[in-house]
Amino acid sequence: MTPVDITLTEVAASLALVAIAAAVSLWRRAELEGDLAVAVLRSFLQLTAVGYVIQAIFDSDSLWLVALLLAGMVAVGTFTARGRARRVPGALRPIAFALSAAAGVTLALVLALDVFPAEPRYLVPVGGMVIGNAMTAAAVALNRLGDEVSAQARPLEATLALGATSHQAARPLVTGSLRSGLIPLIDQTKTTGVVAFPGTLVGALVAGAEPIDAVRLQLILLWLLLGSVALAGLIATSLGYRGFFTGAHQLREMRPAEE
């Protein structure tokens, strides 16, 4: 595999495509030019900083630093997902547990099966992909759960009044919410290679990998993500729904949507 050497001049040249997006926004008066500028600036600063951090971890070859970095990503991902699921009472702990379990179980399985060696060069990107996708799935599932509980409050109370437990009453809503969290990645996996090429495949090909090797790497990561996202969604919804009910199996008062 031939190393890729990208200069800052080449990076800057790619702003021509951003200029096209800004021109479209101006033409259609979408007023997105400011957001585009902020997005470009933030992505440059954030990715550059992360690049230096990852380089330092690679140079040190320390698994403790890898664990520290992934723990920080879990923390940021937890608060980000919590912001999207504000209607779910006490969602912080279920999300944190879901992301931690998804990352921990996935990396442990990867190492146990000898899919990748226990080196920072492999654990950092794989762990980051798992945490990012698990965060999205948990946020989508819990956001849907909050909407469903709010919309179905009266039927839920009626079911509880008839003697059902909170688990029994919420089961259909939890199942539907879990599906919402998993469907995007499932659909992406179904259409991989037909509708679009995933980022890992493109990156490996650009870096000089043989096409078959790039495909096999992409398959490993896709299947790892499917399992980790399913685990994260299951944990988040299975624990998250409990916040809507009291210990006496009564439905709590719902928070307003704008909170």
Given for the second form:
Amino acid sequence: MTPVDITLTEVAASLALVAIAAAVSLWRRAELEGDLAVAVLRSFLQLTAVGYVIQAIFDSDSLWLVALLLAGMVAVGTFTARGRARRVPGALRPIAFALSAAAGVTLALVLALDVFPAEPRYLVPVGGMVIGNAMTAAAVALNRLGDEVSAQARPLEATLALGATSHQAARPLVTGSLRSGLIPLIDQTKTTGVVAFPGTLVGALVAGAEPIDAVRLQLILLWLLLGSVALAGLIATSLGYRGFFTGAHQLREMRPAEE
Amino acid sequence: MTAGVFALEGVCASRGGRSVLRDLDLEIGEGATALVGPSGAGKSTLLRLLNRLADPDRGTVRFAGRDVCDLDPLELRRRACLVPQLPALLPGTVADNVRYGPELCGNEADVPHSLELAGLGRSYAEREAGRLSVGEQQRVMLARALALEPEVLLLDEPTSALDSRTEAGVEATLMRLVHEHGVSVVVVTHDSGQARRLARRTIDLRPEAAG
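In place of the form predicted alone, output the structure of the form predicted together with the partner chain.
So here's everything in the complex, that chain up top.
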């Protein structure tokens, strides 16, 4: 694979397409120009900063710094997902555990099976990708769980009244929420290469990789993602539902914006 | 009913952040007891305290002489089973619903017997629960509670969604359960006439009626 050499001028030229989007927004009075400008500015600043951080980590070749960076990503991902799961009481801990386990197990497996070498160049992007997708899955699943428990409070309590444990009563809702969290990635995996070209494949091809090599790399990442995101969703929902119940298998009173 | 007696001592409870029961002392004996009072008087809250679907902010609830907090809540809910005000059935057939409670503790339900006790024929067993009328669903709720063979039934306005003919049928069923099968019943009702028809004792939860 040939190294990619892209100048700032080339990057700036791609803004022409954003200008078209802004023009469409102005023409249709969609009032998205401000959001577009913020999105462009934030993506530039955040990615540039991350680029320098990653460069420094690659240069240091320190696995400790990789662990520190990934821990930071888990922390930010946890708080972001918690913001989407506000109706789930005590959601912070299940989400943190789900994201940490997804990243930890995936990277451990990648190293144990010798999929990638133990170098920052591989661990940082794979870890980041896993954490990002796990965050989305956990947030979607827990958000759905909060809505379901709120909407189904009456049947839930009727089931508890028959002597069901909170686990038995919540099981259908937990299963449904887990499916909600995983289905987008499963559908994306099913249609990959047919409906959309995944980012890694596009990046590798643009960077000059042979198509078959690019496809193999993409397959590794897709399958790693499927497993890790399923794990994150499972942990987040399996632990997250407990926040709705007391130790005596009572459904806690729901408040509209419960923390 | 063998020992299904509740006693409340100094019970305070709130619902939705609002205090609904204050320093309540009362005893509920065997047979049928009606809880009456206006909306918001805490009738449904009291029912939920009796089988620990909720806990009081203060005070003690005793069942058969023991603090309910010292009992296994799941066991307590099978012995003193609550039937909520509105039907909330599980997806599936009537029989699926009736079997659910006993299966949770590894027992097999006598579905035809439970249906007949609740005033439904055994022909209902294989019907889709969600396709029944509200009155029929209410009886399925009763049947699935009875399948647990409880000592006490806690009924939250069991006839509020029913027409007068169906209401009379449910009342007759409850009377039969109390008098022929020895099940104790605590029934929440808005209707003082129903309280008189069903219950040996009526407890008025209006604040001014306390004491």
